[in-house]
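Take a look at this one chain, the form predicted alone, written out in structure tokens.
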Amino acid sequence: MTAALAASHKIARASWRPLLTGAVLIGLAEAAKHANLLPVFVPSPSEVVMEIWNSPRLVTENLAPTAWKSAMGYFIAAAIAMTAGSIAVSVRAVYGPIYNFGVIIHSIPIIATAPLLALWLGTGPQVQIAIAALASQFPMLVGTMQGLQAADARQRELMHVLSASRVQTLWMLLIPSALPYLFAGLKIAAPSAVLGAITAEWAGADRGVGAMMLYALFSYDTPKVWLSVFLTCFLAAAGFGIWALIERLVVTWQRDVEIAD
């Protein structure tokens, strides 16, 4: 019970500032709209909420597919990027080629990649998953490669003096030292996966936030366009926030050092 209460307290402390900031921004936007300070093509938050109230299925039928495709692409990218990063650190001969290959993939514009992959893979969910994976791989690759090299040379030498095995060194030194870098990559990559999936949905998906956004743009349905923007922000922020919360619960020693300082 005590551990559960402590975890709940940590969650509340980590989330109240973002929630308060969002509430203040929504209130300011609503007030600005009523004062005619916003352009006509920018609806008030209440108009966007009414879109959800009038058509709840519009949200559920489009939010879930995008979230699922983003998550699938994200975890596929995480598995490949972390494996490739671990190999790069272990085998120095392939460090440069793996890093450069990740840079090249990251440099290709998603808006150009999506139609090409759609011609190859079709317009089904597989292309959205692939684009989500391509869009999110680089931060996780860099986080893994930098993190596994973050341990101090003196700490490595101490593990060697203590006759620690490779597994012990990995578990007790390298992984704990790498966790802040890994979580940084995971947090940055989560919104990228969402944006990649939504961009890929423009290439011909029937369902998803990207498809809803495209249909709303073509029909000049401004509240629905902004609803799709809100859902995009919600998914991206949720992905970032989940990993930030997990980091706060796992990487406790870094926060303890900050408090001590």
Second form
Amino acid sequence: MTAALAASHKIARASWRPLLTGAVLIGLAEAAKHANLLPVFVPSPSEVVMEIWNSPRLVTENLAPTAWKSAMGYFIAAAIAMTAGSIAVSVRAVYGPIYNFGVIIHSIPIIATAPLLALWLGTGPQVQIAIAALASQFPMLVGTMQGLQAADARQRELMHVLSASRVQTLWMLLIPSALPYLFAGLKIAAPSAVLGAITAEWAGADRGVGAMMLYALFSYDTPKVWLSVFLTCFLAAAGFGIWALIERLVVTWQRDVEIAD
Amino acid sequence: MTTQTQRLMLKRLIQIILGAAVFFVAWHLIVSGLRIPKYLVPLPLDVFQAMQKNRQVIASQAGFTLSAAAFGLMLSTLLATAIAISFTMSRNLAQASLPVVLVFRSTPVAAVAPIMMLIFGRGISTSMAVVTIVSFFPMLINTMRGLQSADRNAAELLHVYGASRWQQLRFVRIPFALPYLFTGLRVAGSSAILGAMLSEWITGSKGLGNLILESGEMRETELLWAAVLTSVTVALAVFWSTSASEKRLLRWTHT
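Can you give me the structure for the form predicted in complex with the partner chain, which would complement the form predicted alone we have just seen?
Next comes the full complex, this chain leading.
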């Protein structure tokens, strides 16, 4: 509990400066818009806020489905990627094939698969969930694979000399040294899942931030376009932020590792 | 050395061709063996026929996507290199503007694309702008990392010789940064193709992304598969060629 309190204090101390900058920028944009200095495609911040005020259901009805679909896809991808990563590390023969498969899925343009998945899975939320999963799998796979190999040989030898069982080695050495990498992967993957869900909604969905964005674009409703852009950023940042917070509470021994992209 | 690398490349090429052949044969056998209906998964031969029949359409649409991606990549490489060099020349400038850069780095494509469409309208310029923005940050980060990776002994030697800042840049920093530039290109290359296709998707301008979307809506399954195969091939080709050149350059610096 004290750790949580300390962490929240730290976050509050680190975030007042960016928040202040943001507030100043919003004030400047508002003033510039009223002085007719901004082009037509930039609405004033108050117009965007009024959009929420006038139709709060627009936000709730579109934000919730997208959040739900990205989260579903994300967790499915996390389960599969972590399992595949652990198998790859423990069975040497399949290490290369699993990694290369991940690379190939990662480098396929996700939108190319959307119409195909729509043919197979129907036009419901399944397509968006599947694409969110496909778009977010790679960092988690790499994080798992790198993390489980992060313990160095001397540490492994020490565990061996101390005659630790396999379970003890896993619990006391491999998992603690893997967690920072795993969290790095989980953090990077969360915005990708949101991006995948939203692009899949562009291909056809009646609800969701992506659908709202498309409707607003085709009717040239500038404040609504910007609102959907902010909702996208909000979802992506929330996904990243939740994992960053959990990481701060869980991983107290090592931080800021970098996983290969 | 050269014959060895040639043999290695030949081996890699044969591996790729064999892998593709196995893939298509397995595809044919599975589809015809399990009697999967044609509207779900067509036979590979039908897809090739559709590719043959529509090759001009596919080629011209792929041309649009590729030129948007290439132009955007070029622009962002130039911009990123210029900014990275000015950042390494002046620490104050870097410290003042890096936070802004980091904020923009975390904005997803899905958020950039609609705003670019409001600004540039429904044309290829929107795709170019989106690609430029999307690929700018990996390029910048990697180029900066490269410029800072210069060998300290070499830098000190030039300092002893009384080299000017530009000479330092020209003879030490830029040569050391080149492999990192290619790392940036590898990361940015796949996101550039993706960014181009995504923006075609929402603007409805010409390109592979739109071809895929339209043939999907028209239920022209063979054309859809042909377009998807083309885009996957293009993306993989970009990924492999950039990572191959990255590897070559890395070997060049290490030996």
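Residue numbers count along the first chain shown, from 1. The structure presented is a predicted model; accordingly, all values stated were derived computationally and were not measured. For the two forms, the rigid core is made up of the largest set of C-alpha atoms that agree within 1.5 Å on superposition.
Annotation for I26: C-alpha shift of 2 angstroms or more between the two forms, rigid core superposed.
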